[in-house]
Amino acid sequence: MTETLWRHRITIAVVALLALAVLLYSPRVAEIHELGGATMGTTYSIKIVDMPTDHLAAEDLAQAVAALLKRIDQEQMSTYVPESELSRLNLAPVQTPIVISKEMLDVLTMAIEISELTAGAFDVTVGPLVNRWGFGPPVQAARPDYAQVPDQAEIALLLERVGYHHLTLDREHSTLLKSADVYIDLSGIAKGYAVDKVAEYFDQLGIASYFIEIGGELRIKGHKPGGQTWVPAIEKPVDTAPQVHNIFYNNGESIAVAGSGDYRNYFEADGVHYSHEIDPATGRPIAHNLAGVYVIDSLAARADAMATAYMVLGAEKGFELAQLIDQAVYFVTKRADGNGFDDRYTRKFESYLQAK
């Protein structure tokens, strides 16, 4: 994956570390083991408390994590690698069952479930529109007409290739059948899924406390040394140096966090702001006052996808859905006069705003 597609997610962990450096600093920091690297066109940063050194060296753990992430990205879910499983799926003929990996089956199953839950606000087949608007693979960006805003006729043609209902999964035989020439883009769920797989691996090793971050998607478990809570941050939705808008606490719980916003990855043409968040219903970038959204869930993949869905739905419809399904969600909206932001969060998110 290249950086262009993946940078649209909000880098929660990086902001938290920058803003809360004083809080994080203590003599006990030496007890936190850190590892990191590059993946999915972004970076990952992992902190582990009480690493199981009795049966696994730090170097071996780092190599195992790197190999796991490479497999998910390069071998399976990248649209930037021609040999990846996803690239091959996108080139596969329609009306032909295609055997897929367990990982791909799991991701697509969740993606379709969330598409149904959100009435299509989240849709992994929106890829053709993402690419045409300039937020996809660089090979698309090299086209002479790429910088131009597509007209309605072109958008209508691309919308014919969009629709999660064109995907049929057979879990018994682990196959995918496409009923149309769709282009699947997993950028709104794959990073979260990768975070979940790393967390699953750590849980199997018996690691009790960790902070996993890949391009802003998080899995947090347990406490920092000394019983202190982990303190992620909500980023102020401004296109400047990262600033903390608010903070929250995991209070020892095992949680997943993902955020999305329209203020980092965008372009402007003729004075119009075009966000990377594409509405699958209209084929156009979103145009409402929701600037950023943060989701807490048990799974980072679900939080990742739901954050995208809420951005597409907007503040009012998004909040109604979040309350209905009782999900912890924090919404940051732009004021009509352009002077600042307003916050709104669900009942379930409120409990994370206080340290316990």
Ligand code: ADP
Second form
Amino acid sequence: MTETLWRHRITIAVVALLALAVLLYSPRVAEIHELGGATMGTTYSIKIVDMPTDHLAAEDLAQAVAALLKRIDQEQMSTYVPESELSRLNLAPVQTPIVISKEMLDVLTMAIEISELTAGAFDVTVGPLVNRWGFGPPVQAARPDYAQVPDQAEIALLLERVGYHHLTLDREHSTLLKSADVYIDLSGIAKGYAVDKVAEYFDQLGIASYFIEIGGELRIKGHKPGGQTWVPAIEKPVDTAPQVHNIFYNNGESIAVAGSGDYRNYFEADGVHYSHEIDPATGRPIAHNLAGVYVIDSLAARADAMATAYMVLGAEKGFELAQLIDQAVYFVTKRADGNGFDDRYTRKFESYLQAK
Ligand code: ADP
Ligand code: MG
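Having seen the form predicted alone, could you now give me the structure of the form predicted in complex with the named molecule?
Okay, now the whole complex, with that chain kicking things off.
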């Protein structure tokens, strides 16, 4: 009886000692530090693995990120803020060089490059039509009902102000010259650009692993604690609560991801679905079976703008271009019978579908 009890006690003591040894000798598990808030009419959420707390307090980092985003959004690229650099640019006279910030110069340079690459499918001067269709700042845009949907004459008039070739940049003097009364809308690229800026800041701080998300646009680097890959999701293109459609893996690589879709930001009038993606060639919301696109690139600004461009180009032309430029792109199309979706992805996307 007593012998059994003692044996039992010894076993417990040995187990406890072993547990303690494991605790003491197990490698330190990295922690995830999270921060977030509101920006650009949406939210941001950031995860950092292994905060450099030795030289930076968590609150200081959160404040620095908030200030960085506020500058890009409120002070520079928002059309919702009347005093922003972009709002002032949009009101500035034509045929006169206007000095612009380094950030504005960088974003506009990339926007024009992508317009050229996509034969104008992506075009930041499509703003007057974005507003007319009800997807711009509230003061300029009311969602039209069917009776107020613009007719061809009104669309043609607004299209006279659309065209990236009306924008001329002088990189040396950091100026923009507008050759027509354009209205620039950076909503299709600014979120991605802001994600890149946060990533740049983290890289400077020497942060090796992070997950940065602003309104669905991402930059991911390194691994999660324990060396696991980050697992971003492709959302099912439905307007109900978010559902995972598919997942992929960064496998430690530093990548940017952006998605675009016609299923969240839209309105319906008289049974017609009007999406916030406007085709600059027609001045109308896109109307085809492509429901969502995900782009992986090294820069979130480029991924963001290209995702919008692919939405405008549609599944066929979009896929052709993505293969041609060898970009990692995942297309989700609606089946003609309205029953479910079909997926198609480029060669380059394939490698991200496997965990390594
Ligand atoms: P989200 O804002 O949902 O991430 P996108 O990145 O695709 O979606 O950006 C869509 C926004 O870009 C629209 O709400 C509009 O303001 C603007 N936009 C719409 N069509 C175009 C276009 N053809 N080129 C550039 N910007 C566009
Ligand atoms: Mg976009």
